[in-house]
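This document opens with one chain alone, in structure tokens, the form predicted alone.
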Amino acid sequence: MEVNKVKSESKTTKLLKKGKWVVLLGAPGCGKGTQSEYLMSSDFKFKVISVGEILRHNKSTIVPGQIKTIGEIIGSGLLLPDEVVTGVVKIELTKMESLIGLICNQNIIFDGFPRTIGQAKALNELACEFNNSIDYVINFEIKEDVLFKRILGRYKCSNCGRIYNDYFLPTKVSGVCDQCGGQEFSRRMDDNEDSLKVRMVEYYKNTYPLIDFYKKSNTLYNVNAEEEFGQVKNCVFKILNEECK
């Protein structure tokens, strides 16, 4: 599988022993999550901050300024506003940097931020803040029908949150989980059809300009998303490994 190599420059600027901080960039339901989870347990040892996840964990906080909660906002399919996405985020690695020290040092991926120019901004400012920099954006490419199999498909176990999906990945034995025998299992909240139309429509709308703002900036690679799990996988090494230049 080959890389898709949008930058133009080496990068000659690299602080010895600087982390990789790196932007998981692509449409929901493209496999960020799933190649975020492999990079922590691989040699590159990386430290994931999953946006989503933890404004989940936070469903029932209500949104300054507003009456609705994040989890009425993020159901309806709708983006939150910058300032608290971009505060959640300042937050978490505040938070990373006082339990394990220096973080500038650190390999980050940040899943599911930015999802706005104004975010993407904002980023940028808070790697400063940190000592680091965005040196790689990894753009997950794929069909749009495809994309909505693997949402509206899309379930995890509820005792050890393997994930599955009805259409590409189901349980070898229906209702029981490969990995722990678990009988229970769970969906998103804003994985049904009202809600990933209108995901879409933001998407479009706020976050796939992203591209030619990464591209701009020579940071951008786009993969192939719609390989199997290990050829997508292969292919986010070799950027990681300097191995596109």
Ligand code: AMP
Given for the second form:
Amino acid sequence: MEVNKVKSESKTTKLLKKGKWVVLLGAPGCGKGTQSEYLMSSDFKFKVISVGEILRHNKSTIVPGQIKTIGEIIGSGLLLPDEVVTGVVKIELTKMESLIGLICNQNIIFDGFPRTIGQAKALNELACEFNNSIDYVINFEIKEDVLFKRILGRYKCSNCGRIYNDYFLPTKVSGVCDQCGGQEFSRRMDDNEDSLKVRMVEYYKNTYPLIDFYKKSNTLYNVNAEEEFGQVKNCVFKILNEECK
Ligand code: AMP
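Show the form predicted together with adenosine monophosphate, please, the one above being the form predicted alone.
Following is the full complex, with the preceding chain placed first.
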């Protein structure tokens, strides 16, 4: 599988680097979450900050300055305000630092953050505050028709959390989890056609411009996310092992 290396940083800078701070970028359903879960258990021992996950855990909280809950905004497909998500990330980094000490040595993945130019600038400032920088921005490229099937077909076992897909990976026996035998399944509140349309509009309007933003800072790597999981994973590993120069 080919990795499209956009530009590389100088070797000297890399040698001085501490923990790898990595942004995973891409449209909804491109596979960022799946890859970051894998990277967490890999030898890189990444800690993952998934803003979407944190927000879903706080879905009943009213969004500061608004009358809607976080869950209502997620369900509509819109993005949360920059100040809110940037605040969430800062709290996570601070928590991490109080638990494990200096986090500039820690490998960290930012999954689904930033999603706007404002957030990207805020992340640069945060990285600076915590004595590090963003060196790898991995952009998962995928066609829209594949995304739609990945998202609209996605469901998980309510008991063990195993992920399935109506189109690509259904349970072997209809209605029974292959892993635990569970018979209850759930879908994400925003995995429906109406929300997805709004999520795609938000993506093109706010997140897509980040590709150019990071290209300018020489940290962007494009990966073909339509390949199967193992191939995408190998590609991500090559990037992180600096084999893509
Ligand atoms: P995800 O789990 O990354 O697909 O995110 C699900 C939803 O959470 C998004 O559609 C947004 O409503 C919200 N969200 C997640 N990350 C962000 C972010 N960086 N900025 C604004 N909203 C976000």
